[in-house]
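This document starts with one chain, in the form predicted on its own, laid out as structure tokens.
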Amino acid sequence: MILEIDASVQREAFALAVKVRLDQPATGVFGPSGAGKSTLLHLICGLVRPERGRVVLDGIVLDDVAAGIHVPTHRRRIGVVFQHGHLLPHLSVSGNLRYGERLLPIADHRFAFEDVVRLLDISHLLDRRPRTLSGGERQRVALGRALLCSPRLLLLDEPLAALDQALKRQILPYLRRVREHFAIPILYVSHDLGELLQVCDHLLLIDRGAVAGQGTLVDLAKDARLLPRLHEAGLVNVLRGRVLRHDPGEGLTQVELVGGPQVACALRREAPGTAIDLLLRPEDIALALAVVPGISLQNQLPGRITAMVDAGDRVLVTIDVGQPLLTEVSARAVAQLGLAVGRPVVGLFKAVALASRSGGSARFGAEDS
């Protein structure tokens, strides 16, 4: 997918002026409330018209103000999932799912009804009405309806914002399944970086109606001007790995991270071999110049400093441990330890500092020995 936007939107006192080119499989859009995230998605799907400029998806012009082109929403082949799902209350789950299919010629159907139902685990819901569904079930049905429209692009506008943490943990694996099983580019809007990073590798920061930055989390973290926005969105590492084994007697699960190192986290339910994402806040990581013996912290990851960004009395330090790991330490610690790019260090953190929103019992803020 190549999405090119060079357009402006005026909505009462708010103005959005965006020039950006996106070509990643999944891009997470974040920024403060009122920054223009949802307006950007509404522009892409045709719910709002630009006052100036163009919107082009894979070479197809969707908007061109100068040329008088505006493709209506229903002809853009863009699937949208909103915060509350917006299911049709008079139709069953099956009827809602089939609604998008009926708008397309059979030859344009990309996905089989049965495949979508199976992937989202909603076969037992097909005869029910939307009012009888839980929030998580409604969002899975809304996602299925969007997929069955056979879209060229899938827009997710705060799809988990109305759900509690338990339901978020249930839905996130389905969003990852969609990315992995269906070759549909995704633009995912959320105020929560931890949520976005479990689905998207590429990020787009919108601030005050403009693009403030884009790239990977590590790319954005190299710019000290963006650090306040990253912190507001919940700056967090997402460590990808797989479950190795469980140690119930110790209350721990051993996980092998991508890149080779192993870590211990609070006991989890996933079977050995299961892929897993673990969340770790930069401020929960201490740095040492060598492995520390005789300490209660369960995890010590050796690595090498690849970047340092000064943020006043705090410094964001990136270390390579097989995958980038963002840590946050005081300016005083930097001076005392002589930290510099290229220096070997060890990242230390508690087992229960590793949390996950994709399931399990680990949580932020617990005490560990």
Second form
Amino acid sequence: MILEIDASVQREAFALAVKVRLDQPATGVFGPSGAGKSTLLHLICGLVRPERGRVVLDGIVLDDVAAGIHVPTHRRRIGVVFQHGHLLPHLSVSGNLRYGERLLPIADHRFAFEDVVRLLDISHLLDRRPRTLSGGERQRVALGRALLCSPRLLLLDEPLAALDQALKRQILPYLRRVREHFAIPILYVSHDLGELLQVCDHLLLIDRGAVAGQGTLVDLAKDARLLPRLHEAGLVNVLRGRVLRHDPGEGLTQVELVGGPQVACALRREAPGTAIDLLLRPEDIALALAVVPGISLQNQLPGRITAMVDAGDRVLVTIDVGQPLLTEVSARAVAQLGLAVGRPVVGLFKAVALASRSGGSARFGAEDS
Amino acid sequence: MLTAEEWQIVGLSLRVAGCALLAMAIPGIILGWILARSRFPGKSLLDALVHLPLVLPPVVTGWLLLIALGRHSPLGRILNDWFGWRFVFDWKGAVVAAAVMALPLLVRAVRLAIELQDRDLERAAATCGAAPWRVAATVTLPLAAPGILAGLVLAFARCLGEFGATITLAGNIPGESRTLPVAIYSFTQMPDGDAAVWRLVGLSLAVSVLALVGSEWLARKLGNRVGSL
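Switch over from the form predicted on its own to the form predicted together with the partner chain, please.
Everything in the complex follows now, all chains and molecules, and the chain you saw is the first one.
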């Protein structure tokens, strides 16, 4: 997928002027509320008309103000999952799922109804009415409806914002499944970085109606000017790994991270071998120059400093432990330890600091499962 | 129970009200939709024009219709020459009077029902590939149906009760334009009309209550299906 946007939208109290080229399979869009994230999505799916510029998806011009082109929403083939689902209340779940599918010629159907229903675990809901569904079920159905429209691009507009933490944790795996099983490009808007990073590797930061940054989290974290925005969005490491084994006696689960290192987190329920994302906040990590014996911290990951960004009183230090790990220490600690790029260090953190849910609630990790 | 003459009055009233409803249903729904959704110069003028019969004395509306549709007006002549339609002292005049008088009620109900719709649902349908006309037919209209239906029932009841404009335009001719209210008025003017008045008043009450209960029931049934009530 290649999405090129160079357009502006003017509203009474708000202006969006974006110039960006997106070519990643999944991009997470974040930024403060009112920054223009939703307006950007509405621009892409045609619900908002630009005053100036062009929007081009895979070589197809969707908007070109100078040439007088505006492809209406219903002809864009861009699926959207809205924050509140917006299921049609007078149709059953099945009617909702088939609403867009029916409008497409069979030859254009990319996904089988049964596959989508099975993947999203909604087969038992097909005869129900939307108002009888829980928030999480509603969003799964909305996701299924968007997929069955066989879109060229799937837009997720804060799809989890209306759900509580426990439900978010239930839905995120479905979003990941969709990304993995259906080769469909995703643009995911959220104000929560932890949520985005579990689905997307690539990020787009929107601030005050413009693109403020683009790239991986580690890329963005190199820019000191962006750090306040990253913190507002709940700056967090998302460590990918899989469950190795459980030690119920010690209350710990061992997880092998991608890239080799092994960490211990509070006891979990997933079967050994299950892929798992662990969230770890940078401020929950301490740095030492060598492995520290005789300490209650369960995790000590050796690595090498790859970047340091001065954010005033605090310094964001990226260390490579097999995958990049963002850590945050005080300026004083940097001076005391003599931290510098290239230096070997050890990242220390408690097992309970590793959580599996987003929203900056890592310190409640021990209550998980 | 009712005399043959009274049955004729009831039959004529139902025919007039039914025809008036048929004549105004589509224009009424379209007008309500336009007033709820469109923005164009002259919209407030259209709005005022539609609602005028609500505030004008019905006799004035009837007289204006008499002028507009009479044999001496261009419109009246065209309708008479081309279709053979006469409105003055004719049951078709009673239909026109009833329709014009009841239209504002229907338009207001439709407008309110459309305005209450969640535009986000229509946007969601559009992202599923539904063209605007399909969104209107499969989302907006079904969801607004209870409100529109209630408006139709209300308009029907208003048609049955129309008096001032009807008697001015169509007169008070038995079998032609003597509808229920006109007949009740006529019987009150007769020395021995009391019994007939009682029967027709009772009948009017029954029909009105039935219409109200029916519309409530239909709206609730539809509301359950739609999930908006």
